[in-house]
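A single chain comes next, written as structure tokens; it is the form predicted alone.
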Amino acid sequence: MNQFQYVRPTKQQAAIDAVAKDATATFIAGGTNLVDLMKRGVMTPQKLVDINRLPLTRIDADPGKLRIGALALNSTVADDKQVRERQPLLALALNAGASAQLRNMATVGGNMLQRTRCSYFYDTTMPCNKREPGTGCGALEGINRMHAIFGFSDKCIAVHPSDMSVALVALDATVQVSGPKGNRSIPFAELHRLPGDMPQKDTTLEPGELITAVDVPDGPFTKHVHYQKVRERASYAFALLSVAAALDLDSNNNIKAARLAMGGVAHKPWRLTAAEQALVGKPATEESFRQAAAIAMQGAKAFQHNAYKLKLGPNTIIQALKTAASVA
């Protein structure tokens, strides 16, 4: 691990200034991802700006939404009574992520910003455009069984690893950001980027911008929700593929509204809006779910080792929707 300077400001603006004025600086909170990357030499910041003293841990029930501070711990959010009652899909996704020990350290803001778990990104002896632009993508012709089937480019086929983010994109969350130019709001669907020609840039955040909170709007999705995560082992493991599903059903079991998103399939959490629209007005039956799953998978393309996702994807969508429909 490289040597670095460590500062721990108590004021938000001081933290922002410390990163905005130093291109070698980065924020650190729980450190559950960043420290690993530093140990491996994947990231080598010269200054760490510890933001844990900032007052960003609250979970507030504002009119029409929950506002969750960026420094709220994943375990705290998942267990919060307001979250479980008003946004149960988010609680399910958080509890599916990582291990209990990591959830006790990881923060909401850090969870959004974690880097890909692509083995070529983590191995500094291998080519990786995300880690070192212009060197190539080792996964393209390498072992790519964990990799993207949507939204990839010839520069990068890595996937975003966050479970929480899959639920947040499905729930139309909004990220609150503060930076050198002031405050702004970013729709969650616009926070993360597809790789394009700049896979090294994961998000639309500007230099020095700090995530301060995420707003999750109230909605009808408080009963019929499910987070389906497929992984290689039941204990701590990243998703081969996951699905966040939420349904609003009428008294005749017809679908009034739906929310669907996938994880483990793209460089960003992958919202399935066309499949959502196809479900509206349909009965909550396996046939309806099968039709929606087929729509959701349009445009998917596999590589040598991840063709299984083309079958796993629709099957997981169907199962997630069936489970969500049966929950009351």
The other form holds:
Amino acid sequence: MNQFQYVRPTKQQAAIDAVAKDATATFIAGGTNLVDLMKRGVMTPQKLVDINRLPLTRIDADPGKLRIGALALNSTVADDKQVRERQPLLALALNAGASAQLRNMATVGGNMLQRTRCSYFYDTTMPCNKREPGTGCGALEGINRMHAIFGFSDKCIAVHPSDMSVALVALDATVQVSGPKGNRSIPFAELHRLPGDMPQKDTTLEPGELITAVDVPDGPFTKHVHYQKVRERASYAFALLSVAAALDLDSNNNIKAARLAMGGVAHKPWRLTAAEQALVGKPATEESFRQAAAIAMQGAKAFQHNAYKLKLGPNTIIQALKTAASVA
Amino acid sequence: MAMNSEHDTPGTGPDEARRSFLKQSSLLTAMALVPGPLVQAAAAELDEKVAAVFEKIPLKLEVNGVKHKVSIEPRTTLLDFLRENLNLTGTKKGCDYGQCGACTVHVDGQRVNSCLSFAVMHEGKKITTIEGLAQGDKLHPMQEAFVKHDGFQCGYCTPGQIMSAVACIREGKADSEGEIREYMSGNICRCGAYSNIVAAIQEVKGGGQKV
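Take the protein just shown as the form predicted alone and give its structure as the form predicted in complex with its partner chain.
What follows is the entire complex, opening with the chain shown before.
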């Protein structure tokens, strides 16, 4: 591995300054993705700014929302009583990701910033516009079994790998950010971007901007929720495709509100707002879910090896909604 | 990808860099093994060269109850530090990419993959490795259960499995076979000793002993 400078500031502003003033510097928190990428030479930062001494681990149960510190561990959040009661979908998605060991290391901020697991991105002998802009996309006409069916460009067809982020986009979370120009809030749906002509840019964060917390607003989705993840073994694998589903049902089992998002299908966690709207006012039945799934899949387009996702997508949506609604 | 720093020579690929890293690591290990006065002499002689190659930073931590105060390159992973610097080779390097769990240790009581973090990030922490589980000659109950249930074949994944298994019970995630399998999924066993590993964990859990 390349050598690098290592600094461990205790003040947030010092950490931000260290990265903002040095284009070769990057933050490190849990390190579960960055260390991996550095070992493979995919990322070669010359300075690591270790933010683990910053006081950003708290989970605050505020009225109307949970504020989860960026350095709260995935395992801590998944086991947190308030999270499990107020945002069970988030706990389910967190526990679907990685392994117990990795969840003990990975932070909330780092989870949302993890890079794609596209094998062309990881293999430094292959072309990849995300890793080295201008070299082409190896996956476009290569082995694209794991790749996107929505929102891709001719420059990049990679998918975002986070499970947690699929739940957060469904739950209308907001990301709190601090940077050289001060603080700002980013709606979760706007944190990740589509590849377009700049696949090297995963997010809308500016240089030196640090995620400090994520806010998850209270909602009616405390009971009928499910995170359905389809992978090639029972546990500890990235999703081929996943669905976060949340329903608010009235006493007649009619749908008052719905939240739906998919993972493993796009360069960002993929919110399905049209399908959500189509569910409102409908009975919580398989027929309603089938109609919503058809709407969700509009505009999907497959490549040579991932056409299975065009079938797996709607089926997983239906299954997730059925489980969420407890419809057998 | 371009390689930076000292390794930035034409045609230098990751393998070349790795060899050079290994050479440097063994130099470090050699220095660690040489008796005190000699180290000082060697260090004095090598001072300039060492400073040019490594930018080492001080690190204090505790491993299996023993306090260590060392100076270390930031790029040394916790796994390499344990194996190469402290000679604690019970912790295994399987994939080295966080995919197999062979390197599992406890940091302040929590199980982690030691291959995926830098040693310098553990300043002030308490590390427990497989060598730290037994009390003298008395095996830890989980070690005894693995022996009894034949929870291994080749044994390479076993230290990681045992460290993970102990944590799994402490975390309260060993209440059923399904739960054990899910919360042990970060430890891969290519021999396929899973059913015996699950049996060992269930026995320790059922025995109600403090782990």
